[in-house]
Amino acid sequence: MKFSYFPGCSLKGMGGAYETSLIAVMEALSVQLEELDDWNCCGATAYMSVDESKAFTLAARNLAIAEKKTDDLLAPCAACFLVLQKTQKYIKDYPEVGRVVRESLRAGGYDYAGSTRIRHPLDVIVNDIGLDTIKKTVKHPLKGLKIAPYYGCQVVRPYATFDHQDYPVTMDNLLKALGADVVHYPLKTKCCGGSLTGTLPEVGARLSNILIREAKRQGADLITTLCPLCFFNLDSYQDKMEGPEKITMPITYFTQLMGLAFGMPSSKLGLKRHIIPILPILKERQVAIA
């Protein structure tokens, strides 16, 4: 199984620890990810209420690129696999746009005829791989680790390609998969305060504490989530959250999670890149560490 790869400027950056895992893991179910040339900013969401069809032709030089080599696109980042979506079907639905659109791109060199799939690749390992390898490949099963699977608000809404928008099941089916038990968790899609923390940071602080306030209530030992922006702001944040008691709680992208059942070293899955260390929980709930 092969697809194009677009890790986006986060997993390039602060969400390396997501590429590290996501890499390591898909090599161990004989996955290759073939890293899209050339790639480019998608944009994220900031850029399409600064110049909307700019902001469309820089996201669809990549879905071009990627049209090149395979029908699949992987984009783990969360705002990545949003916009590349918001893009393709702009594109597609608004004659207007994909006009202006494509004679950028021809300007630049490109064509885009509008076939690639854009993929999440929680979609490809519970849809495409199955939870049945997956439970064939697990070595260290997660038992006695207790997790808040948190999905955040972007990547099945408002395109619901492989979840519900509401209440997704997936990552919470990969994570029992692995023998993790999962928590009651009603604010998986709940907003985490997104870029908030950088320009109202109360405001987006307070958001993030909402959640990880709630994954305590429900007796999670830590969060897991997939995307960067996310795990961003819930990992950095915890110090600056205010309540009527201190609570610090361990954040995890799910690939790291699947890294360590699957026996895979620390030293492949980012473990020590946390603020929120995640190793003292792990080893008190005995979890194996290879």
The other form holds:
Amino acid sequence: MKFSYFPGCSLKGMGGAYETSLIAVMEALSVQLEELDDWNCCGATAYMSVDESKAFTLAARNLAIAEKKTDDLLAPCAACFLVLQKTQKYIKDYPEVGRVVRESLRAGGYDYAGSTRIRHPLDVIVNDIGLDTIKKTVKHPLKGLKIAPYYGCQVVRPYATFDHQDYPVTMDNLLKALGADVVHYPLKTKCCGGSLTGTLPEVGARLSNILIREAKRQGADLITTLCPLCFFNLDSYQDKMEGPEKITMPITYFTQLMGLAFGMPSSKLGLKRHIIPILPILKERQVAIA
Amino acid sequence: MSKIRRTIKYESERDGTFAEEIMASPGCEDLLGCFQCGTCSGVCPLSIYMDHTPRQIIYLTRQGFKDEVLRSNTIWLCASCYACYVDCPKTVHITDVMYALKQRAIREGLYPSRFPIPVLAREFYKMVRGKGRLTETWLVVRLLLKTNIFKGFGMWRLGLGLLRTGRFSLAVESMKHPEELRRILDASPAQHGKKEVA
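Given the form predicted on its own, state the structure of the form predicted in complex with the partner chain.
All chains and molecules follow, beginning with the one already shown.
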């Protein structure tokens, strides 16, 4: 299996642990990732707030580069995944958008037919590679580790078709295949606040803190995410928690947990790049760390 | 007890073509189908912080209360979680409507000058134009400079945390050839024939 890989700006920045753990895990599953040549920012939510046709053009340049390579495009960041899908869909559904985008791309020497498929690694791992292969690759099951599976908004909504939009279970099944206990987590697709933690922290941090409290209430040891912004928000603003008792909750990427279960060395998984340390709970639950 | 505020709306405040202009944006064409059920406001995790709920924004937009809509904090608080988008029984793509309203508010300069959310959007836009990629740390620095620099001092703990975990870097991420991207973006017409914003 081979993919064009679209890391996006966050995985090259604050979300570095997501990138290193994803690459390590995909290698173990014999999936080849080739980074998209001179990719550009997808535009996230901010660019679309300023100018729509330029936002579609910006994202479409990446789709055009991937189309030349003919491999599917793997986008691990939730915002990139959504923006690329949205661009793909709107180019197709709105001929005028398609015309403007194609014309603009020609200025860079691209001709985009519109055939690039955009995939999320969670979908690929569970639905293409399959849980049987995952189970066979597990060396140290994550026994006794109670995990709240947090999907956030933009992987499951509104365009992804691989799971339910409000109560998805793909990651739940993956975590179970790794041997972990998955707690019932009703807020699994409730928004973490997105970029509001940076712009209006009094609002944004409250949203992510609600998610942490609920995970604690459900008895989770940690929350696992599949988005660099969710990770950042949940991990970084726990000191802003309101209320009488101080609670902390370690946050992980799902790929880090896969790596742990596959017996990969912790240096490949970025386990020390968390503000809320993750190692104490792993030791307490006697999870083997290679 | 607070004083009673004016709640009456006047015909003279309406802009007759506003709804149509918003509906011309892709995804916004079902705006008139809204039957005001309030599902969007119910599922919105941010509606309690908004000055108008999403349902009210849809109605005000339809009725052409342009100024009130574009000056509301609602459009900026929308975090694009798409909960309303997928649950709307009338397939109004509310998230897309919010984007169309944000674009319009930026173009008309109708937001408080130091209000951080549109400032972030514009700084993001400029940074991508320059380097083709985003460097998160510099985006935060530029945001603080343009809004409230003193707020930055309150972030020392987070800064230290990022430093300690090896995630604080001032190295600038860039494409190899950002000029190629600029050529493409310049070839893309500025929206609705208006002049470039950033």
